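So this first bit is one chain, no partners, the form predicted alone, shown in structure tokens.
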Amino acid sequence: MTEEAISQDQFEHLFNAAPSFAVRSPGRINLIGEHIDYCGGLVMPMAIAHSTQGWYRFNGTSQVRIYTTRFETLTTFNPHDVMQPPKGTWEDYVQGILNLGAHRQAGCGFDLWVTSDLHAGGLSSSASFLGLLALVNHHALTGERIELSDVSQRLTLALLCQQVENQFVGVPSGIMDPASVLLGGLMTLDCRTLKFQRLQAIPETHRLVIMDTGVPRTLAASGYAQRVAEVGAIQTLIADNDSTNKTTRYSELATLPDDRVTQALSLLESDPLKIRARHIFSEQARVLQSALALENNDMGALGRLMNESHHSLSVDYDVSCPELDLITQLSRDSGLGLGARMTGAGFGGCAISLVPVEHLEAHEAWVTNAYLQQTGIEPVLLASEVAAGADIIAL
């Protein structure tokens, strides 16, 4: 029996009815452009095959019942209880979608069974879960499934997911993750305007390999919030010292014009603000250079840019950790990968490496053995391919 059939059987056993729909929401890696999404920068996310999966049916009541295999918990939600405060648990993501997604109609409840293979940090499991919830909730309220081609509605849902994380869950995240899981594919995304451009996939001669360090991102939430606060401080200093236009507020730091970058860095005399800004400006340039490398099918250049990105994230932005630094260095030292960098918020979780297909097995064996020997942790390496955006299928 397939995993899908097992999941449907478990749904039927739990809810005493068969599911009517299946839904899948991908995870994502960020090929390059880390920690500049909340600065209004240009980023390069890629949806991946690893995903959050769900099966659901409309239950004819106003209640929403959700079972998650991750926590082995069945929870019932009342969408009309808009005064329900956050609890600091996974339920906040559901309650936030119901509250901010204006789930007010009677009789629009649903039963949902959720599982996921996004077990490693840095693959945007929270945005994947939110994207799934947003699609299912919209379907329950309107009776309509949003097509993959309906970019406008999908971006609207992405903004809702970001709002839930920012205002209900309490994480000051950017728009990149929900936009990536709902739109799918490999793209450049302007986080200020939401304009995006589809990119050609990594050529079949190469793969992006996800390297899970096995280290949980225990400091990611607090560290992430601290970096967002530092960006705000940088923006304020630059704007307050703008002698040409006192009314200008550089609220989108990554889009600072080139002729103002040098001046901006000169204003930031003290670390860590100066080196934080240095990462933001250099990372933005690397996204543009990486897009050109992809267009020219220059995987060597793309690998070098990935290496530069990790160094900047580790040294200037200080969001790496010893294990991320080690596993990326091992990938380089193997001589089998073209470049490696952390992906996601950092402080643990995953890195990615660009590896020629003919070297995949040797690269995995070399990195796994060396990392295990030095840390006592056996990493998980997975070759990834680009995936479509979150979608619903009628059963």
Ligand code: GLA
The other form holds:
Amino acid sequence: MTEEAISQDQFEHLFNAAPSFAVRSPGRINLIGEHIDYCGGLVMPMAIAHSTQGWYRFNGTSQVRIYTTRFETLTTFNPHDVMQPPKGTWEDYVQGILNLGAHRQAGCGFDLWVTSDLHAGGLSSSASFLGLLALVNHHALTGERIELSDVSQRLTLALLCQQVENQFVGVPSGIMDPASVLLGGLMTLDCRTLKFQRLQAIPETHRLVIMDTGVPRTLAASGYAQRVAEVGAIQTLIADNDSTNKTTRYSELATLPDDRVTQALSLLESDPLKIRARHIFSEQARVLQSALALENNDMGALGRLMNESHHSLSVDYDVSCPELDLITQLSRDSGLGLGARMTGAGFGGCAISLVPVEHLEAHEAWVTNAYLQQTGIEPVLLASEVAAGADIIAL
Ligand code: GLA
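For comparison with the form predicted alone, provide the form predicted together with the ligand.
Every chain and every other molecule in the complex is listed next, the one we just looked at coming first.
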């Protein structure tokens, strides 16, 4: 039996009926543009083949029943229940979608069986799960399966997913992850305007390799919120000192025009937050240069920009960790990859490396052995595949 058939079989066993639809929602890596989505920056995420997968059917009741293989639990949600305070579990994601997604009509319940191969940290398993839930809930409420080409509805759902993370789960995350999961592919996304541009994939000659450090992202929640707060403090400081034009308020740091960047950095001269601002400005510039490098098929330049991005995230923004620094350094030391950087929020989880296809095996062996020797942890290296946005298929 295929894995898919096993899943459907288990669905029938659990819910005493066959599923009517299958749904798949990708994870994402971020090629470059890290920690700048929550201050209006331009980012370059890519949806990947690793995904959250689900099978579901409408159950004709108002209840939503969800089984997750990860926690091996079947949980029933009654949308009419008064909102409970967040529990700090996966159930908060469902409660958030059901509440903000206006799951109020009677008879819009569904049975959903969910599994995932997004186990490594930093590949956005939470946005992937949220994107899946948002699509299924929308389908249950309206009878409509949102087309992949319906960009405007997909962006609306992405904003809903972000709101759930911010308000129900309590993470002040940006728009990058849900937008990537719901729109799919490789793109530049302007996080202030939500305008995006699809990019040609990495050329066939090269692959982006996901390198899982095997280190959990224990500080991610607190460290992430701290960075968002620091950026907020910088923005306030700059706005309060804007004597040249009182009406111009740059509410989002990454959108500060070039001529004001130097001014802002001198204003922050003796402030410890200066290095954080320096990361935001330099990373924003690197995204633009990376888009150009991709357009010119200049993989050497792209690799160098990835290395610079990691250095800035590690030294100025302080969101790396010894293992992320090590695995990216090993990838560079191997002489087989063109550049490497952490991807996602950091503090553990995954890095990515740009590797010519002819070096894939040697790079994997070299990095795996060296990392294992130095840390005692066996890392997992996988060449990523670009994927489409989250989607539903009728069975
Ligand atoms: C997490 C957040 C994103 C983004 C990245 C860092 O993945 O969910 O919004 O801020 O970290 O770039």
